[in-house]
Amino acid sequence: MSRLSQLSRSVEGRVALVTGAASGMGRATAHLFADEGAHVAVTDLERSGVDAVVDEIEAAGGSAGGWTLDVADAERVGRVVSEIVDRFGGLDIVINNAGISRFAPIDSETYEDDWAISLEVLLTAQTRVIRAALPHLRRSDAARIVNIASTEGWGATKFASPYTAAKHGVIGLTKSLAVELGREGITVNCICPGPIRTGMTAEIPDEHKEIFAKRRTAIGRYGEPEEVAHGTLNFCLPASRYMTGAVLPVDGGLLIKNA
């Protein structure tokens, strides 16, 4: 019996670039896309972490290549994107996941440095990766860009203004580029993770995680990196061609819970 639906839910054979892919949500995203048949460009700061993820993917029968990448290095970003296209023959998907977490009171001595590096890595770098990838995305018949923001992009936490401002900026960037690139068939969407078990939250004691999650989220627990990755994958399906400019919280209901 033939299928009644017409649109594909497969990323098999697509080429996906994932920044910050050596750990946490980036690693889970790289694994998921490889499991679904995509060729995954694994990028991160440290060679050992990149190689480990590539080895994991290849051991499971997937297709991956690894590149060291500091997203704050504009020249390196351009070179890596070119090498990915040379290796895999094109580029269909960009996932801007690389991130850092800097918290500082507005009157701290380090504030200007914290502000500058937060905006550089969390926001400016996303534009840099997109600009380098855009000529190649324009040759794809299902070009997808997914920017990772945070629930901090919807609200605020004290002492986190560099991080919070950058994440608000990612949401604005996503919406603006969705309008700008929509007529070209390039979709641009945003994921806003809530409390997730990653390296950034590893230092929070488990009992504190449990208290916070039960008080603040509808589901009552921290999320896992793969749960975020599945939200990202949904935006990247060829069938998701009419979804653009969307901002999706993957937060266990944190943003909707009043008490």
Ligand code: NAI
Contents of the next structure:
Amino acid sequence: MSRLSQLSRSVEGRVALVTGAASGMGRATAHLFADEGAHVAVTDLERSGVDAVVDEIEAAGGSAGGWTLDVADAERVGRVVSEIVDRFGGLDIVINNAGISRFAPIDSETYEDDWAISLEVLLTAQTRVIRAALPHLRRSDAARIVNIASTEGWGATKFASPYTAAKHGVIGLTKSLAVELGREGITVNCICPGPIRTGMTAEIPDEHKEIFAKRRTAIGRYGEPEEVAHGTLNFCLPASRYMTGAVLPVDGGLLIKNA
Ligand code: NAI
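To test you: the structure above is the form predicted alone. What is the structure of the form predicted in complex with the ligand?
Below is the entire complex, every chain and molecule, led by the chain shown above.
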């Protein structure tokens, strides 16, 4: 059958940079984009984690390169982005995914440090990666930025104020840059994952996960990293060119559930 629609739902041949790609949602996103034919720049803190994901992609017949990258290291961010562009010939997609979460009651002794590192890694670093990528995104005919926020970007959980403040900031940053870059055809969207089974939630015992998910989500279970990656991919399709400034919960219905 010939096609009646015009816009492409393929990211084949596109170059996608994923931060925090050695674990959890970043890894699932790297896998999915590689499965869809993109060249994936896998970046994370440790060489071993980065190499493992690159190996997984290459073993499956996909295309990937690996870089160690601490998103809090401004100078390294610029260098890695240049190397990615040298390796793959451009950059079309940026997925700001790297993250940490700290237990941080407002009166704790380590609060100032928890605040500083949370804002740095979760929010400031996203601006840094976008700034480094922007000259290259401007050369793409389907430039896409996806920032990973959280349901903590809408509501709040106690003892997590640095994380919550940073994630609220990610939503504001996304809206602001969507407005700023829209005329250039660069879309900027964000995803708010709910409770997802990743490294970040690994220490929560399974029975607590189940109780929480049954009580708080409509779907009634924790989400899997790949379920979030598909939301991210949808924002990155060439066909998604009129979607910008959107805040998409991928949370099993947590945000809409009253009872
Ligand atoms: P994860 O812990 O499995 O993966 C996070 C990755 O980020 C790790 O590989 C880690 O090494 C990397 N990372 C940490 N600091 C970094 C830095 N300075 N530079 C570069 N990489 C760094 O966790 P998960 O859950 O996959 O996290 C991905 C994103 O999703 C984060 O932004 C997190 O805040 C967000 N999120 C997670 C939720 C969950 O339930 N797991 C819910 C809502 C949002």
